[in-house]
Every structure is written in C-alpha cells, then in structure tokens.
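Next up is one chain by itself, shown in structure tokens, the form predicted alone.
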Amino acid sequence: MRYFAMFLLTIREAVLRGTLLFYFVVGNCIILFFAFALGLSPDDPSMITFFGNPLTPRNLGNINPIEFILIQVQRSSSSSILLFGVFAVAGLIPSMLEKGTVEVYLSKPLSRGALLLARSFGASAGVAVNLLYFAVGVWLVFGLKLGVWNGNFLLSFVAVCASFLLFFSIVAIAGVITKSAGFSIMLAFLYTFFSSALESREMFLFKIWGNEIYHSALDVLYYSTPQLSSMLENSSRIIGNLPIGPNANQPFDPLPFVYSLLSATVLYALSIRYFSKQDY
C-alpha cells in the first residue's frame, strides 16, 4: 500500500510538469483538428475526405490508407513523447535526491529499491497517462468518423508506453548516479541517437571498421542495451504493414521487446544497488 501511494504521488508529480501538460494541450489540438479535418464523401462511402475534399480511397493496392494514417500518428506521437515526456519526467529521480528530500524520502517505510521503482515507474505511468488519452481520442475520432474502430491502434500504444519503461532504465541509473536531472536529459537524447545507430549496426558501424572484436562488442551493446529504435517500430508493425522504408512489409518480432525487458531488468537492479549502496 505504501509503494502504491508513493507510485500516484510520483504519477500526480510528472502528469502536473509543465512539458507534459503542453503535450496534453498539443494532443487535444491534433485530435480535434482530426475530429474536423476527416470524413467519407456523402456520394461514395468507400473515400475519405479531407476538409471535404476526397483524399483517397480506403483500400489503393497493397497500401490501406487509414492503416498508413494511423501508422504515422503514432509513429510521430511516439517520437515526440520522448521528447516531451524525458524532458518532463527525467529530473524525477535527481529531485528526490536533494539534500534536504533525499531524508524525507528515506524516512518513509519503503525499502531504497522499492522507492526507485516507484519513482521510475510512476514517472513512466505519467508519460503513459498522456499517450494513452491521446491513443483513446484519436481511436474515437477514427471510430465515429470513418466507422475504423482499430484496436491494434490502441494495442501499439501499449507497446509505446511499455517501451518508454524499458528506455526509463537509462534515465534512472544515469540520475541515480549522476543527481542530474540535465545530465540524464542528455544521456537519453544521445541514447535514442545510439539505439537507431545499433539498430542498423551492420549497414554502417560494421563498415567503419572490418574487425571482428569491434563487431562483437557492438552486438553485446545492442543486447545488453534497451533496444528503443527497434521497439517502436514494432510497436508501429501492431496496427499492420508498414508500407515504407528498409523494413517495409516486415512481420511484427516481439523478441526486441524480450531482449529489452531483461536488459533493463539489469540496468534497474544496478541502479537499486548502487542507491541502496550510498550514504545520505
């Protein structure tokens, strides 16, 4: 019960910042200009129209429109929610390391690990929170006006806010570590730089150098890394075929996800250590 109320605590703190509250403002923006923007031509049920205009049919060759829509919704949502939501919540651990907060805290009856994984997960709930209200009002709004009621949409939503948990491993051992909230902004900013390098690995960082240890010890970093770039892609492949780019037409792999899963693991027992190792 205490680590419940200490993990709304932190979730009320990261959805009441201010970056998350402009993203709530923003996603409200984009779902209402949807809300007025789509709907189906009165003559012809089967195309979509944009402000009135037709825009496409619902089906065009092996491309779904209103699958390829909703596939850059959220992919673009998805790419700003680390922008926003890291900026929000990264400073959640620095912060109650403070002197002066870092006791109160401590003289709570919780464990060291059982308060950092409120932290880390209320702060993750709290970027959740904004994607998932988002995700809702665009699924209601494709719903009602185009009749698509896409619970894969929903679905990859979930993956995105799952994903953002992993990825929070990064942030929270860098803030245990570090007691900065900016230093941790960075680390995540050139993190998601990293994990797309990682990711294409074998197109470009095997070709700068041909030596067989240099490879290997890019394998053990994807591996033992949360795979983010991989993670939202996949995330993207749950509401179908993504009709674009080198991983077009690709099946959905759940394994990016599996293999992340058990490196953060690692990462948030470190950082509980580490925490639990200190002396405040």
The other form holds:
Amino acid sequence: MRYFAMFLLTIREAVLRGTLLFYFVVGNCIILFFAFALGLSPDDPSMITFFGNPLTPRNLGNINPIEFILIQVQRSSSSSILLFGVFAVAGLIPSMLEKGTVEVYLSKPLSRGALLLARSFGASAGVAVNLLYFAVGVWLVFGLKLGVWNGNFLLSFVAVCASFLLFFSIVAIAGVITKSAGFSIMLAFLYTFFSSALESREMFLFKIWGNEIYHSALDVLYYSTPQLSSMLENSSRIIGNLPIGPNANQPFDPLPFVYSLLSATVLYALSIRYFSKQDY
Amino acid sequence: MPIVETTSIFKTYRSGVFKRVTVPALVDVSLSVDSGEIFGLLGPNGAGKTTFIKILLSIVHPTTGGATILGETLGSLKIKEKIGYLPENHRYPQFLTGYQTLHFFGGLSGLTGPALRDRALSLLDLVGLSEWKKVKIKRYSKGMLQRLGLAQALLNDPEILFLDEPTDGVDPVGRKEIRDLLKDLRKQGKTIFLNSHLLSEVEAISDRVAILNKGKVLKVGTVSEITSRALEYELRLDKTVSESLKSLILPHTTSLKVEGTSLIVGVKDQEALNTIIDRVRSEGIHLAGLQERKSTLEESFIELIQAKGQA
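For comparison with the form predicted alone, provide the form predicted in complex with its partner chain.
Everything in the complex follows now, all chains and molecules, and the chain you saw is the first one.
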C-alpha cells in the first residue's frame, strides 16, 4: 500500500504534464478523425469507405487494408508516445531526488529500491494510461464502425507499454546518477537513435570499420541494453506483417523483449544500488 | 534509558572530480537522548546539525560509527514507522491540496482508509489549516507550508520527532503556537529533536542542548548548565574606583573589570563577595546596587564558538 501511494502519485504527476496532456488532446482528435472518416459502403458492406470514398487496397500482399491502417496507426502512435512520453516523465526521477523532497520520502518506512521502482513504474504507467486510452479509442471506432474487433491491436499496445517500461531503465539510471531532468531527457533521445542504429548495425555501423573487436563490441552493446527499436518493430508485428519496408514479412520475434527484460533488470538493479549508497 | 544513542559518529564528505577533497562534517559525535525530552541542536551554519539528523534517519550514511534508535540499529525500516521528520526547505508536490498532501504522505507512512482520512483532517485542524485543506499548496505561504510540514511529520503519531528549523518563515504568533504544540507533545511523552538557529526558541523549550561546531560536539547539557558562568557580579558604586581599591579587592576575585563607576567581579564564592563589599565600604565608597551577571544562551553560544575557534 505504501509503495502504491507513490505509484499512484507518479501516474498523476505524469498525466498532468503538459506534453502528455497535448498527446491526450491529439489522440482524441485522431480518434474523432477515424470516427468521422471511416465507414462501410451502403452498396457493398464489405467495402470500407474513407470520407465516403471506397478504400482501394494497393499491393498489400497477404495483409488486409484494415490491418494495414491499424499497423500504421500503431507505429506512428508508439513512436510519438516515445517522444512525448520521454519529455513528460524523464524528469520524474530527478524531481523525486530534489533537495527538500527526497529527505521526506527517505524518512518514511520505505526501502530505497522499492521507492525507485514505484516511481519508475508509475512514470511508465502514466505514459501507458495515455497510450492505452488512445488504443482503446481507436479499437472501439474500428469495432463499432467497421465491425473489426482486432484484439491483437490492443495487445500490440500492451507490448509498447512494456517496451517503454524496459526502456525507462536507461532514464532511471541516468536520473539517479545525474539528478538532472535535462540530461535524462537528452540521454533518452540519444539512446533512441543509438538503439535504432545498433539494431541495423550490420547495414551501417559494421561498414564504418571492418574490425572484428569493434563488431563484437557493438553486438555486446546491442544485447546488454534494452532493444527499444526492435521491441517497437515487433510490437507492430503482433497485428500483422507488413509486405513493404526493409523488414517486410518478418514474423513476430519475442527475443528482443526477453533480452531487454534481462538488460533492464540489470540496469534497474544498478540504479537501486547506486540510489541506496547515496547521501541526500 | 536513552531513546537515541550515537557512538562516535564520523562523517566525511568527498568532493572533486576524483573525490580527493575531503570535508569532515561530523567528528566523533557521541550523544544520547532520553525519552520524552526536547533536545536542541545548536551550531553555526555548516556545523553538521542537519547531517547529524540525516544520519539518524538513514538519509546520509555515516563514514564510521553507529547509533541505536528505540533499540534498533540505523537503517531499520521499523524505526521509521516511529519517527516523524520535518526537513529544512521541504518541498511537496505542488499540484496537491493540503489534504491530498497529508493523505499521500499518510499512505507512505502506512495509514489507510478512514484512519488516514481522520488523521489528515485532525492534523490540518491542529496546525490551523482546516480552512485551506482544499486549496492547492502552491498557493500556500511559507508559514502555511511549514505548518503543513509539521502536520506531515506527525501523521504516523511518531515517538520521536526530528524538526529542522520548524518555525522558519512562521510569524511570531505562529511560532508561539508551534512552541506550545511541541510542549504538548512533550507532555504526551514524545521525544523531540529540535534544530533551530533561533537560540531564544531553543532556550524557551529545550530540556537539553548540544552545541556543535565544525562537526564536533562542544558542550551538552541543560540550558542552565550551558548558560551558567563562574559567579560574576556587578557592583554599582557612587564613586569612581581608585587604584588602591582595585589592589585591595584583587586578591579576592577570579576576574576584575571596571566599567565607569561599576565593578564587575568574578568570585569563587559568596564569602569572597562579602569580603569585597567590606573592602569597598572601608574605602568610604557606598554601594548603589548589586546584580548577579548571567549570560543568555546566545551569549554562551557565541562565547563557546569563539573560544573553540581561537583554541
């Protein structure tokens, strides 16, 4: 119950951040947009219309146009929540460690480790609340207007929320060490690009230098840090496989989630150890 | 039996890129505090008062040494269930109201349900913030935040209360109310650690006082023990003091100072004082007044700090 109080307060603090409120407003606009734009043709109920015009599928392979739209919605919203979410909650760990605040928390009968985890999970849950609200909204629109109740669409968003929590381990360790919201945000964004570059290391980073040790070092980095880019890519594959793009027709791979869970566990453990040793 | 007992606590802060610069914050601090007393911690800025309190609360780790609180060693979460703390310059989430703040911190302290609600409301009433309970704390004045902080520290009905500058920013009336509240808490058997730069305040309510300077304990005792000097009297005379009178009384004094027509004499006992008065009269000088000189806590504090500074 004690830690739940901190968890709830952090969710509340997160959802009240301006950037997430903005995301909430934009999310509602997108839900309304789909609610007005999508429909079924009165002449042919199997034909989807977009503002009254029939939606003609192009070369989409095995995937149907609804799944294609859902995948695109999922990809764009999960990328944008990363942007807005990091801005909104990366400062929550440093704000907990501010002088005058941390002393009160540490004087309560709470372990430092559980306090840090409650804060981190609360921050991620604050982002998840926004993302899942949007996902359920879009899911309801597609279900009510088109009769498509795609459970995998919701599941893919759960995977995005889990990805954010694992990714947040980077923000948490940066936050406890630097106690700086600005640095945590900057590092989180740098890591986002870094993660993406590491995922496609064979195509770009390996070509910069042919050294084997360098290649091995990049491999170690990839597997020892949360694989954000891979997790997001795979979360959209829960809905279906896109027939286009560099990773076309790849099946869902759970391994990036497993590796990321392990690396995030290590990072959270290191954060807790550092936090426990510090004087405030 | 002491409720708080510290044994030779040392704390050294390290700074610099390679942590090579060391700053001693506490040096061999051993103190014991009995149950039910108000214990004042005094010292100039940077003396180590806050560090000492933070070590007792496990917010800062001691370099060496240890302590027991209520029989438990430092770091035990069980201790913290029986402790209340009001830090200096505390900050609470600005988007919460006064009631929500207490509700949140009560939750962190392990209170739930109606007990939590009732406790939060009664404490808001106790510190005079009932009418402000639904107002966001970002609208509170410094004094109101201080009262809210005190209520926060009392949420779990603690056995020991650590207060760091509890009346900072509070108006004189509010200060008196807080002093009265602390006296009430003492009557209820609570032990209070009071860290304040307002010496008159500490003097007014503390049972015992410790003076810290540069991390070291200079003196521990009751306020009267700390303020007591060797017997010193001021004798106001009707004539100026001659050199022959000075030489007459000098053998009976421990100190002698002349200020206009007044003689300030330090004596070993009342007998010596009577002898001095006899010598004064024998010189044909009349005594216009006699007064014992006693120092305030502030004077004693400054004397002690300056004496140790020169040593």
